[in-house]
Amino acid sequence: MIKQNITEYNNVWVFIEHNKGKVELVSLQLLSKAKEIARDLHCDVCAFTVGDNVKPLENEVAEYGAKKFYIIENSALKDYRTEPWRDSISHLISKNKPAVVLIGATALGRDLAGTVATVLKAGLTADTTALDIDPETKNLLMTRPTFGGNLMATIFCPDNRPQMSTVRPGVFEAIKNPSKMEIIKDKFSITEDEIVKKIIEKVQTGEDKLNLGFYDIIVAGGKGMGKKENFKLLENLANVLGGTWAVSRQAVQMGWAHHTRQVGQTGQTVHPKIYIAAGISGAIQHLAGMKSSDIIVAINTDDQAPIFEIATYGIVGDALKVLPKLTKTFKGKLKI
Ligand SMILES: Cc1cc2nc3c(=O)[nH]c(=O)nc-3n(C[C@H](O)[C@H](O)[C@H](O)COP(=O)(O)OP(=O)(O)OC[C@H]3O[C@@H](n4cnc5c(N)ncnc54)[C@H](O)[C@@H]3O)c2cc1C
């Protein structure tokens, strides 16, 4: 590979994923993290997106600290399709040469980042869980779990730009940091006739839409819940507390819940105010998705279960008995 002149590349770019005129939370989380990275690199945070009529996104993007917002608007880019989005975004990046490009590791982001990185001949670190700047080399250090979550690997890209990474929703916090923002509209042109793939129908199930990261309270259950019907106990407590319920991968594999409710390395990453783990052993891959929760309450029959090592409060007992008692008690206390 021909060595690039990496000094031509500047600024930290964040892809703004959007749905029905709203910015996806992960993009706001990445803008906040990008601010820290840009401080270390003495450069600016820029946002970028494509779509049709993206004006409603502008205020929110400015509130989270972007200095510039690069936009390609075109009716042919209204809905996500890999090739036209890949081509328009590769064009934006090649033209403006950002040093760092961050994209949310959502279904859309994972598809997009891979194809854009291929076009740009850039490296891509997928599913990053930590981002730092090396104080000496100024390279972006991208850390992610490897070997089934048993090791953390830090990856960097010394000779090529941009340094690209997808980051899972919920890893960083979205913190407002308003900034005066310049809108830069690019005239990249594409017509519907040039796009081979056509969207015939869009189908979205209720579960597909679930974003566990929105909830302050999560009541999660694992294999120790015993059978599918018992998951109602999680839902009952979650409803009383104003939260939602989630599961471990074992529960998904047993067919007791949909994968969108899974927390962990191959599920969603969450940091709610309260995470209640019932009948979950505390495998490292599960902890990867919830260990930064403010308060962790573990309910387990085995007092040696690893989950107790990170729990704020531990209840040694049968979750099938403890959960209904908690629900009843909170119902009384909260007068529901
Ligand atoms: C590459 C890879 C990725 C993975 N990704 C994920 C992931 O994203 N999320 C994830 O969760 N896992 C993931 N796993 C799986 C992970 O290693 C564990 O197998 C899984 O988390 C275990 O789920 P569990 O705690 O529900 O089940 P178990 O480990 O079987 O634990 C069940 C627990 O329930 C307790 N128990 C039993 N009966 C009761 C009762 N009546 N009341 C209370 N407690 C009871 C037991 O003491 C035990 O501690 C991954 C694994 C690999 C290799």
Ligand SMILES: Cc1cc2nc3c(=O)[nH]c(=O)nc-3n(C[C@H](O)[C@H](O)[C@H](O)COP(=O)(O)OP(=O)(O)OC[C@H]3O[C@@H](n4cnc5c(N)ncnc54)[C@H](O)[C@@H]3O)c2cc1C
Second form
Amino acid sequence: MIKQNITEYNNVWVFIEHNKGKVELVSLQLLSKAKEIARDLHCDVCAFTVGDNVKPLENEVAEYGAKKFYIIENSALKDYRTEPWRDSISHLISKNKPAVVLIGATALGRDLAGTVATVLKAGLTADTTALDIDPETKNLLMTRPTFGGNLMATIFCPDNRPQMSTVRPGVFEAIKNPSKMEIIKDKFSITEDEIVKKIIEKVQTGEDKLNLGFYDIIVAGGKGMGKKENFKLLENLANVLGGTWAVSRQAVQMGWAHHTRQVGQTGQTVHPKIYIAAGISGAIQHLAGMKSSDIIVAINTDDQAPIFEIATYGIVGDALKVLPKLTKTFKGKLKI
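Based on the form predicted in complex with the ligand presented above, generate the structure block for the form predicted alone.
The next block holds one chain only.
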């Protein structure tokens, strides 16, 4: 990798992922985190995106603190396809030279970030769970689980820009911080005839659409639940509390639940107000996906389980007996 003149690069950029005219929550979460990073770097937060008609997104983007919103509008960019989005976004970044580029680690974001980083010859840290600024060097410190989730590695890129990172939904909280925002329209010439890939049909199944990050209350179960049929206990409690249920990686590997309900390094990252972990030991892989929850309630027969180290409240007991009692109690309290 060729060493660059990094003094030419400035500002923190956040990619605005959008679907059917709505900004994806992870983009708003990243704008909030970018505000903290920009404060340490004494620079501005800028948003950027491409698409067919993206200017209407400006009000929502401005509510979360972006000072500038760089956009490219082109009918050929209406639906996501790797190559045209890669080329148009690489054009924006190369022209404006941001110091930091943050992209949500969604299916779209993961595909996009890798190919853009390749074009820009930039480093990319995937699936980060923490972002900080080194007070001395001002490098972006990007922390992510590694070696199967057994260790946490902090990665930085001292000689090249932009510093790129993908962050999973739910790692940071979306906090409104309205600002007066400038819209900067750019142009990128591409026609439909120039794009080899064609979209014939878009199909999205119910399970594939599940986003655990939208829920304030999550009741999760792991290997300690014993068998697939017992996961109904999670669902019952979640329904009473107005939340949803989730699982650990081991539960998915055993075929007890669909992978879209998995919380952890290889699943979704969540930040609910209440996270109930039933029969989950607390492997670092799982903790990486839920440790930022406001309140964590752990239920486990092993009083030495690692989950108790981060739990707000701990219940040493059999989840199969505790969960029905919690469901009954909350039904009575909530008069359901």
